[in-house]
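Encoded as structure tokens, the following chain is the form predicted on its own, with no partner shown.
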Amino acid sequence: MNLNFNLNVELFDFSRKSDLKIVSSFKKSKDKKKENNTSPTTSTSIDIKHLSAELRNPFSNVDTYKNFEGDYNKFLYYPLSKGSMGLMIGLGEKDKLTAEKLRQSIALIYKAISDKMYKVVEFDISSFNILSDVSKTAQILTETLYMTSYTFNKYQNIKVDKKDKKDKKDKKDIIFSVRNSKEITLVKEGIEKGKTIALGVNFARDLVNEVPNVMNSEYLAKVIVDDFKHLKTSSDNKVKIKAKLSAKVLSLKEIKKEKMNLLLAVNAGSVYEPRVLYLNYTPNKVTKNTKHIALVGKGLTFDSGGYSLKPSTSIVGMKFDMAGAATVYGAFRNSILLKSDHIISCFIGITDNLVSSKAYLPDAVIQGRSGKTVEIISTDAEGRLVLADVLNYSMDFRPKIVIDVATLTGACVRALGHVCGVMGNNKELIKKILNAAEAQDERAWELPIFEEYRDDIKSTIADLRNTGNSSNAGAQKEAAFLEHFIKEGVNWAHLDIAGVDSASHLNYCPKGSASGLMIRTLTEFLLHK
């Protein structure tokens, strides 16, 4: 990830030399327009009374101000004193503005100024404080700036001569200006939380975007574990972690010992060994009421479909098939740095799914770790096989709640589009996840698991089939398959993120790249008491 700005908070000082001061305006409703008298210095179509006189008055001197009505995401540059410029962005009608609309606007602002020669850019925080909470506003702005600034370009313009140093662009200084000293602490808190969450999202994006000739199973396990160990000792981490952190990496030998034959079958065509990660965070204070939550992620570093080979139009982009693993680790990482009160375990099954003389075959019957046998109908339905063994493994640690995340089905994309499908065995848990998604303005929707879907994955020669008899309700049928590996009494939810692993429709998500969506939702869930 590339970070090309420094972020600080300062008291508002109009005399401070800033190349660009960014403010907001609102569109007046028709009723409010009628209440105002027209004057030569005041626009009747725009609400800028929240701005200080130093930022408001110069705007009225601009010839084109009468044509600017504060429409949503409309920009107007105007001159201020001492050679600096003002950038006014319209946010539409104030009562219709939401936190997500604000994210979209801030992302557009960043894109508009990122390549410009502005060295010092100042945001007037009070202009954007639609929530009447400067800390939350600062958090939203910070998250958006960090997520929008993300790029993955490590393989562009590589120098052949290692001694030839790459050119380094100077970083911008971005300032959040506040009206009184009491707000400084609150804004700093918002900045730190927003930065933590956004860096968790960006770290996960890096994992997903890495190319498959580099990101194999052994490498992915190493990168995650190295970062996990670094969290406790990093000098960059301003929050001292006093919780207990532990990590275990299951090698091929240990996976065989655990009889994770479904995972091993998927891995059979690979030249790289599989890995299973078990990471644990236990807070300092643990009581009998402390919840133990397990996150389980699908880590398919590349999915060719195996012998059920994907067509050429579908195989490109299959490096994204480990987005579930990246998502659970990103949320797990955030919950550690933000000091969740829950015990949280993170389980990740890692392999690729390739074709070779040793690869597993359609019609095979394989017994998984749980003892259940599975008839292989499609080797391209491999993610549920990996999750089955890892979910069963997670049961040994007795979590109260288990949430698995995977890019599992095209059926979910066809059903919901750019929405995360949520399924599970507990209505209260599903509702809490949906509420967390709504709080973070991320799209999620419950899909039902009806009894006929459970019947459709029953095999005539084994306990289960790895696909249903028909393509209808494919997302729910794979959830019905996973349900078999959850012990009775454990609340379980399954998140199918196939529709949101990339999200070019959002201004703060890079086009054609990993989105990191649902990390904010899971972080919200893990921090909720």
Ligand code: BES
Given for the second form:
Amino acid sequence: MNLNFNLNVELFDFSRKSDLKIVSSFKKSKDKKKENNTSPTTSTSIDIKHLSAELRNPFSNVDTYKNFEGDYNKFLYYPLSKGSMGLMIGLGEKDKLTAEKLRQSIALIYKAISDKMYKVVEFDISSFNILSDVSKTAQILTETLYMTSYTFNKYQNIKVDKKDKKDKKDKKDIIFSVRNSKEITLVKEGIEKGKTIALGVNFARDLVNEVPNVMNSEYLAKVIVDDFKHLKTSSDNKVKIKAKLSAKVLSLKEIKKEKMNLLLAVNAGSVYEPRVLYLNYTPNKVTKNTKHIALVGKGLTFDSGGYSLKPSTSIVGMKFDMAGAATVYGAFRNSILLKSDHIISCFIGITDNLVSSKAYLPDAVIQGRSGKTVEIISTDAEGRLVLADVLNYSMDFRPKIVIDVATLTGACVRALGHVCGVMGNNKELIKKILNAAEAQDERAWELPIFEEYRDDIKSTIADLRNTGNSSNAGAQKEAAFLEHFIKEGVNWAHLDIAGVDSASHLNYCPKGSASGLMIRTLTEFLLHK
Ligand code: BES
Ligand code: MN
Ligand code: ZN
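If the one shown is the form predicted on its own, what is the structure of the form predicted in complex with the named molecule?
And the full complex, kicking off with our chain again.
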């Protein structure tokens, strides 16, 4: 992750020396066009009345700009007085603009300016204040700028000579300019919140993108726990955390003692020890009404499929199989830094799934931590085995709600595409998660667990099979499997993120790279009362 800009808020002052001033324009809807137009030279279709005179007049007074009508994502550079440059962004019709459309625009703007010479770039915040909430607007802009600027390029242009430092590009200064001093504090808050969330997303992306010859189970556990232990003291965070934080890392010995034999089976072919992480955040103020929410993540550092080996075309990309772990940790980290009122525990099961003479076999029957026996049909349905033991372990800590997140099934990708599948045992919890996703413009959709899916994972020689008899409704049968490891009375949701771990259709998600999607949704959920 390398960030090549600083972000600040300042009072609008046209005479400030900045290389580029970014402003917005809207397209007038058809009926509004009919109304009398005040400026004879401006196109009748454009709405720029929200701009201050210094930014509006140089545009209005030039005939050539007549064809620029404020269409969505159309850009126009125009000279301002005193030698500075304006960049006008078309945001389309005002009442059709959404927060997500704004994110897409801001991401394009960032791409347009990032490799240019501009040293100081100014955003006219009121230009983008679509929700009439400058703090929220600043947050959305900040998140988008940080998410868009993310690159995973540590393996490019590595200098062989250690003395020869990597080229250091000058950092740009991005300024959010506001109209009155009251807005300064609000925008500052928005920047801080947006930065925290986006850095959580980028931290998770770094974990997911890391290559599997580096990212093994012991390494993943160490990187997460190191970050967690430094949350209170990190210079990145300006917030003081008074809450209690604790971490427990279960080693091979302890995992054996816990009888997590399903996780151990998946790990049997590995040269690395498995790890189970239990991280806990307990806020300062706890009452008997404080909710305890557990997050559980699938951390497969590489999934070859095991003896049910994946074909060479679908094995590529399986370094992403720990995206569930990275997602829950990213959301957990954000809600600590943003001081959630809930007690939150984060459980992560970590191993790879490889082939060796010690690797587990199809046809094996294994008894997991819960006591239930599982017939292994496919060693490639390994995620549910790891989750089964870790979910069962999490139940010992008596959470009220448990949410697991995993890149679990190709079936979910086939059913929904780039959408997160949401399943579970409690309508209200599912609804809350879908609402949080909607508030963050992330795509999530409920999939039903029907009775016959539960029947289909019953085994004739053990309690359960690890895949259904038919491959139909694979995502839901998987959920039906996981349901067995949730204790009575615990509200549980399962998020299948196999289709969203990378998302090239979004301008703020780098192509071919981890998306970090669903972290914003889960953060929203965890911060909600
Ligand atoms: N990690 C995969 C799921 C996956 C597939 C993630 C494609 C991202 C993209 C998971 O462990 C797996 O292999 N699932 C199998 C299950 C099957 C054997 C029942 C699948 O989806 O094919
Ligand atoms: Mn698999
Ligand atoms: Zn997997």
